[in-house]
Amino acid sequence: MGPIIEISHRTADGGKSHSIKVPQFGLGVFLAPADGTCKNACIWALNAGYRHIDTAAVYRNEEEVGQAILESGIPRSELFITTKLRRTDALGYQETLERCDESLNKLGLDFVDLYLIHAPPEDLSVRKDVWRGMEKLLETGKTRAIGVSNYGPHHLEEILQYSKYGPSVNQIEIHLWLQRPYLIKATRESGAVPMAYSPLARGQKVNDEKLHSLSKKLGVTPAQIAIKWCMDKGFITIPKSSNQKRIIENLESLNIELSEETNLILQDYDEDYISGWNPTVDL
């Protein structure tokens, strides 16, 4: 299962609200097809000890996540489920409520543990109403926590100007080659915890010679080093895989130790490498 950390929402008076515990390590199911692939990945992960699954409406696999949850037989109270409001569906207050209900129906759940806006709504005029909808979902128990994804520092500053509850999480691409100290700082200053997606840079850096050399020296895999680096930084970390062996290998990364010397070496890997999309720079 791994470490458990706390997330909460900053209130207008600087306090905290709706604090909950979250498994820091989880399974991401981005690009896992809903042809049994996603369901199998979730079942393998849950059987191995994972208790946090991260999906999204845009992934079109929420139903299979729900099927895996049901078939696992694991009590709902032991699981942490994250899903997201599709950017193109972030159109206003009522739409936010309705899209959450749709996700809950697909998942077969009464509530999710964390509901995120997948990226800053492109229509600036609806952003306040969308967040008001997110806050309503929090207050009514449809979700235990709310947050954002792919938000830049200016987006976080904006949301805090009109929020009753600030975001508990900012899920962004973070990995050894994209360490984003400026965005991590802004995220933490907003009261949110950074959540690292694509901690393996979508596999685009698996052949990095420096990392391979270091992994041989440490007797672990390159992926395990990359995952453990994110974990040691205190980020919620959700590597994706639909391969049973890799799902278990990723979980085993929690058992390795990175020395201070190793972390100093890894700090120099940063090259501002974006492996996916980057809405953090949008208006």
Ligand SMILES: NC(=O)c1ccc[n+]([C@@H]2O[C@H](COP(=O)([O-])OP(=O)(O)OC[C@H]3O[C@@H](n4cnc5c(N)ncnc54)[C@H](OP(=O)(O)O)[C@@H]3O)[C@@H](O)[C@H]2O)c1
Contents of the next structure:
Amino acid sequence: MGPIIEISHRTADGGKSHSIKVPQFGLGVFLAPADGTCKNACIWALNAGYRHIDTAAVYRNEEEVGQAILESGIPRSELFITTKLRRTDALGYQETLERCDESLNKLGLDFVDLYLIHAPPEDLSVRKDVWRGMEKLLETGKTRAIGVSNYGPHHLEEILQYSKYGPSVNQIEIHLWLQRPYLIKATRESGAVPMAYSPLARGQKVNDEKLHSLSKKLGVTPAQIAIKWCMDKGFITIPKSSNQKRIIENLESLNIELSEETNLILQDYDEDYISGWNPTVDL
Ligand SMILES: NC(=O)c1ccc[n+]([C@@H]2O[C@H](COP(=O)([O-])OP(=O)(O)OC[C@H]3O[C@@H](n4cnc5c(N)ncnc54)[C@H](OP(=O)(O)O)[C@@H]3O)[C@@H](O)[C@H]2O)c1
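Given the form predicted on its own, corresponding form predicted together with this ligand:
Let's see the whole complex now, leading with the same chain.
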């Protein structure tokens, strides 16, 4: 399962609320289709020792995540399930409550462990109401923690102005080729823990020449270096794979060690490479 870290929500008086423990390493299921692929990936991962799964309403595979949980026979209390409010569904207070209920129904769960706004709502005028809805979900136990995704420093500053509970995580694209020190600093300063999505740059960089030769030298795989770098930085890290062998390979990255010398080399891989979308720069 790997390390466990704590997340919490900053209160207006600077305190912490609703602190919970999170398995720092998990399985992402973006682009794992609901034709059995997602379910198999989750079952392989759970059998291998993963305890955290990151899905989203927009991935259209929450049902299969739920089926895998059920079939695994693992007690609910040992699992950590994250899902997200679709950006286009982030329309207001009531809508936020309803969309969470829909996700819970699909997952077959009474509560999720972490509920995220997938990206800053495009309509600025609803942002406060959406967050009020998120806070209500936290207070009523529909989720054990709330957070955001794809928030830039200005979005985090804005949300802290009106939140009763600040976001516990900011899920953002982070990897060797997009190290984002300024955004990580802003995230930590807001009281949130960075959650690294696309830690393999969506697979677009695992064949990178430099990384390949480094991995040969270290006797590990390129993906393992990329994942362990995120873990060592303290980010919640959720690589996706639908392949049983790679699911295990990725978990085994937790056992490798990256020396100080290697980390200095890896620091130079940063090239501001966005592999997907980048709503952190939106208004
Ligand atoms: N909040 C957001 O906006 C957002 C955006 C993107 C992603 N996410 C979350 O973050 C998770 C991870 O990000 P991601 O899916 O975009 O990309 P990723 O984890 O960086 O990369 C996944 C890709 O890498 C391949 N791969 C996995 N393990 C590998 C290995 N050991 N060696 C070589 N290739 C490997 C996968 O193929 P196979 O499946 O064939 O192994 C897949 O094509 C998502 O699944 C999702 O849960 C969130």
